[in-house]
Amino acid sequence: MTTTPTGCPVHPRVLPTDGTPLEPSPVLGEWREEGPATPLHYTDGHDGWIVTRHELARRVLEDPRFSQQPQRIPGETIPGGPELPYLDDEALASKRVANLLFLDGEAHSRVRRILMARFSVRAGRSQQPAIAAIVARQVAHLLTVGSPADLMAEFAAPISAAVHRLILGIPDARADEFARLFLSEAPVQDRVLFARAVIEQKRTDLDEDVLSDLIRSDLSAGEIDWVALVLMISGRDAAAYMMATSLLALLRHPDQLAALRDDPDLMGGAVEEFMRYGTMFVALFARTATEDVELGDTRFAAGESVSVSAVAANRDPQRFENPDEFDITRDAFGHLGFGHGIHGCLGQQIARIEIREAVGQLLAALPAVKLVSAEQLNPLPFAHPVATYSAGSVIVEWS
């Protein structure tokens, strides 16, 4: 290591896998107590850092001196690097210039400006009736399936897929194809071909949606295809995860469930507590210092990669009182459940509406709903190499 932030241990670590969404690994808390940043090992052999304290996490995420490049993943060294999926030459060229998740500076801002109109607070509010209708249809479906049922498979995942198609503008006729390719594992090249086909279809039928905005923009054809692909992949699984995990948190805390039933006006703040308490990202995508960076008493050397643990930062007692308690009446604003800074979640306003409608409508429709079992109550493999918790099945019953 070229630098050691104050109070840090010497030897790089790997991320703990013994945590769950509602009970993160105690190792993260131990690291937070040891110092502001802990040495972390990456799969390419690099030794960087993981930040577990809330204040430093926010400062790293909003500092333009940290780049999304190179793309590093925490974990044990993989000799020769990970096996890359097949992509045709056109897709590879598009990926190099338009991978929104890993663009920096003006290149990132240029794309984000095109997209923001559909993801603003105002835009989210305009979509609320349509999202409420999607949730209502899925509640009806759940009642048809009958008790017991899996909230993830029969409720949360279909809602997130339908809202995703609505906001992006994916034609209804392609709903089944979208579900087959994006709600389960599928070759990346097949997803690329789907994105291209949808864009071609949309060129002759522009509407008021994200894909139409991309087509109207000054982006090249290759940029449009890859940004569309990234948007089709990103966010949908996180929204489904949060709906299922939020409901699980309520069912595991009857006092909080009763409070929300008694006072539905608590829902706005409850959504923020859902995001804080059940955070998905054990580690966000790594940032790399482009120069020596000093943030308070912490110094990162140029070239060192830094991962921010949103899970750990959201349980920081210096930011949230009694952080391991689930309390829907607390002021949880300022959490990092949606990330932070220029790479904060683009669709967070839409996600808030999804979660609010899903939880509210389900509790209203099923006043006697009870938890049967949930896979995520025990440690599951990470849902993504960057280290995100899995929702798993959440089985409920009702009379």
Contents of the next structure:
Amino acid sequence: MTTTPTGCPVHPRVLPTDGTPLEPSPVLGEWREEGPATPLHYTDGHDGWIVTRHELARRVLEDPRFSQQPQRIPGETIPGGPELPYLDDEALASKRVANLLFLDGEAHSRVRRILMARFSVRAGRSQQPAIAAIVARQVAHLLTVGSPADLMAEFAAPISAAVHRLILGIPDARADEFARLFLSEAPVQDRVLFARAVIEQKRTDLDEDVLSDLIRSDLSAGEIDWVALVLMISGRDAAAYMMATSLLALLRHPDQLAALRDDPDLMGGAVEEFMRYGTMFVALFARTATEDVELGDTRFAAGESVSVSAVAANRDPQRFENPDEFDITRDAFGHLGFGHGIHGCLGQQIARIEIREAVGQLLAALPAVKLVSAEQLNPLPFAHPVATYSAGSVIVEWS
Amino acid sequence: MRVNVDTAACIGAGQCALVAPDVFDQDDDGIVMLLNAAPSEPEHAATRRAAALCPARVIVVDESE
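Complement to the form predicted alone: the form predicted together with the partner chain:
Full complex below, order starting with the chain above.
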């Protein structure tokens, strides 16, 4: 427990739920004013820290003295720990060794190195035409649906699912099954069975994709299944969230929208500003200090859990001038919208292309697009189970 | 300016190849590749930026040379 100089205990705070993607909770700003890290009462019942200032956030995410173990998820809604979903024995065994989100050091880099090839800047460039084609198909679909339409359901979510299948190498014939199991709630065991079936099918049909690379690697069969599952789950919803939220930010800031229409060369920098301004992660997965760690004036004791608020860090006035202003011409690089450190988003170069294509093609196809309503302009429950803002529907009309 | 990269610690995020493409690239495995270990003046700002952005801190810029 932290104490003030007078000896009064400071009661740890809980994560504020009154924010929205474009207007994060003011409470995060108050905490950031007070200090780089704030005591936080995690919803699973334990007390730890949340980091709100950019400088300390970076340092925590870069520091190998923090471990991903045990798995602690800020915003987990079930006090006393969640009831674990059913998994068969084989799945339980592979989960222990192959969930790369919760591995440290060599165990983590062994898996990440197998995956990196398909996520480089160069790999992204070679996938760019295929991603552009997916977006073009979805623009055509949106025009068929007609005005008004929900950008999330008819545009962003289907694009993210198709790009996910493209990069991973999930066969087209399984598109509907993938959507049913991964775009809405489904039992984890059903997702495990899907991942296993896809891997089994691809063993005899290797191609130039991530799942084929996994099969070619020296990972065990159990590890391959679980890494495949983690990849099928991770990032797909985040990419959809970012496309919808980026478009919403532009529609809410007509000057910025006009600037981008006038000069499409601004798009590269604009994507970084979308990531900074519309950040999804109120709190990243908590790290645990493996020893006493002193960073600047902040001291974390061994065993304490420390979560970084990417949302708060990306609005830190010491790092970004007028942080609450949406300005697509600013230099927003260095934001923590893709996380940072060795667990930084693996798919970030693909995501950049996806967002750029989606925003660019939509604006080109709909010169008179207008916002009707967006659920995320009011606070929504965090996207379970991680403390992330939810995108909700974004309804637009055009003539 | 001299640039060094620790390829063993690279995590392939690609920030360097994105912001300083004349100095950094990624090989077929996604690992950082140094295109120019002694970038000339016009590349210095982008090189420093790449080093600062690297999520695994594998780029070391020596300004003394």
